[in-house]
Each structure stands twice: as C-alpha cells, then as structure tokens.
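Take a look at this single chain, the form predicted alone, given in structure tokens.
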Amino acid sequence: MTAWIEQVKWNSDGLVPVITQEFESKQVLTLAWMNKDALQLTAESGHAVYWSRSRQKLWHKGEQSGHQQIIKSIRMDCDNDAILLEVIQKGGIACHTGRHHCFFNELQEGQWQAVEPVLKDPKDIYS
C-alpha cells in the first residue's frame, strides 16, 4: 500500500464511508463503503470498486449491470474519515432498484415516499 492510503482513518472494521456524486450535475448517487483494497483498485483502475458488507467481498460497480462509475476525482474530507468520488455514471443508473440514484425516498408527512422513477426494471438489469 502507498502512503496516501494510510492517511485515511479507517473504522474498526477497516472501512471508510464513500459518498459518490455525479461529476457534471453534482447529484449524490449513493453512499457505500471501501476497504483499503477497494480504494487502491479504484485509484488504479479509474472505476469505482466498493466493499460489499452484505457479501463480504469487493464489488466492482457495474460488474453485473454494466452501470460502471468512471472516476473523475477522489477526495477525502477534513477529518480523513470519509471519501468523495466524483464520477461519470454509465447507463444513467446508479441504484440497484433501477433508479438514477439511491436517495429516492423522501419523508413526506411522516412517511417515506418514493419520489424518483424506476428507469429500468431490476429484473431486466440483473437477468
């Protein structure tokens, strides 16, 4: 590992939260997690690689769906404990639900409401 990666403050599980933002629109696409290997691979490959906490393995964004995230910049916050990726989102879909981004639920009158359309049925994406 290189010195820059050691400057990240990893949590007790060896992870850091990653906010992924669309480069042009500045729309927040998702919040995910990275371990050191994921961050190193992201920097080397130029596309987003995350750590899947549910599957306990590296997750190359778009490996099944084709919806890769091409890296424009990698930034670290002032406390060194969060990463921001600025990306070009391939295919216009970042969320596994088939939506443009993962923050599609909005609190309205005490209930969560989906306020963003499904652009493609997930069955068609992951079949």
The other form holds:
2 protein chains.
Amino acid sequence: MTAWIEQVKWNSDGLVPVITQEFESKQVLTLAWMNKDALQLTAESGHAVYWSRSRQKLWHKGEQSGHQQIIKSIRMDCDNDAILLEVIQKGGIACHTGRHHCFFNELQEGQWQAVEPVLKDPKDIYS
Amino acid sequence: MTAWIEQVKWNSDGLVPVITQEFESKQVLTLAWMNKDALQLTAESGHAVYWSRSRQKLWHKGEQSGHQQIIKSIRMDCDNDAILLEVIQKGGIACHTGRHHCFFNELQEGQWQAVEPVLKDPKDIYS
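Here we have the form predicted alone; I need the corresponding form predicted in complex with another copy of the chain.
Zooming out: every chain and molecule, the one shown earlier first.
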C-alpha cells in the first residue's frame, strides 16, 4: 500500500463511504463503500471497484452489466473519511434497478415517491 | 416518527450517511450523518440538521457560522441506506476549513493535493 491510501480514515470495518458523481451531468449516481484494495484497484485500473458489504467481496462495477464507471478524478474530504469519484457512466445506467442513478426516491408530502424512469429492465441487464 | 422515517435502513449506530449537493452548481458539498431526529428535523424545518459523530449530538448546520443549508429536496437511494439532499448553501461555504465544499483534496500522482481555495479564514467564520 502507498502512503496516500493510509491517509484515508478507514472505519472500524476497514471501509470508507464513496460518493460517485457523473462527470458531465454532475448527477450523484451512487453511494457505495471501498476497502483499501478497492481504492487501490480503482486508482490503478481507472475504473470503479467497490467493496460489496452484502456479498463481502470486491465488486468490479459493471463486470456483469457492462455499466463500468471510468474514473475522471478521485477526491477526499476535509476529515479524510469520505471519497468522491467523478466518473463517466458507461451505458448511462448506474443503478441495479435499471435507472440512471440510485437516488430516485424523493420525499413528497410525507412519502417516498419514485420520480425517475426505469431505462432498461434489470432482467435484460443481468441476463 | 412517521412511516417514511422507518423506511430508511438505519445502521447499527442508528445513523444513515447523507450526501449534500448544491442545488444550482450541483457540486457535492459534504458527506455527513443523520439519526432519525436529525432527518425529521431537517424535513420539518427546511434546513439541514445532522448528527455529529464526534460531539455525539444534533448539529444544526450553520448555527454558529451562519452557513445554513436550505433544503430543496430529500432523496433516498434504491436500497434505502443513503440520503441525498439538494440545498442552497448560505454564504457559499460548506466546509469548516472555509472552502466552498469539503472535497478539496484530489489524488494527483500518488498524493492528495488541496486544489480549492480557502474563501474565508475559519477564525473569522467561528469567532
């Protein structure tokens, strides 16, 4: 590991939260998590690699769907405990529901409402 | 508490990570945390209230600095474990370092480099 990796404040699970933002639209696509290996691989390979907390393994984003995220920049916040990626989103779909991004539920009159269209049926993404 | 609050997947500490994005510029300002009370207060009051993990208490953003965040929208992601706020950032400064936003360290040639200017001396913000 290199010095810059050690400057990140890893939490008690060895993870850091990662915001991923689309480079051109500036839309926030996802909040995901990385461990040291994921961040190192992301920096080296130039595409986003996360840590899947549900599957407890490295998650090469887009490996199955083709919806890779090409890295434009990697940033860290003022207290070193959050990362921000700027990416180009291949296929224009970041969310496993087939939507452009994951933040499609908006609070409206005391209820969460899905306010973004499904662009592609998940069955067709992951078949 | 209302039903929509219970739909959020609170972590084992009773918290959820919150991305705050500037409404007009679409710049990502901060990653912070909320508990149920903070999210409820944010929705009711129309300005951002977080949970300070270091001080272990509610943190009415801008209470001391005047740099309040006025809520334009509250969104939740596809697996209900992250929140995205769109806000108007009063004073144009979200970061305690006096910068516009917190993600000012960019990875360049294997080093974190501060790439954003300090707009106001923190001594003048918090005095």
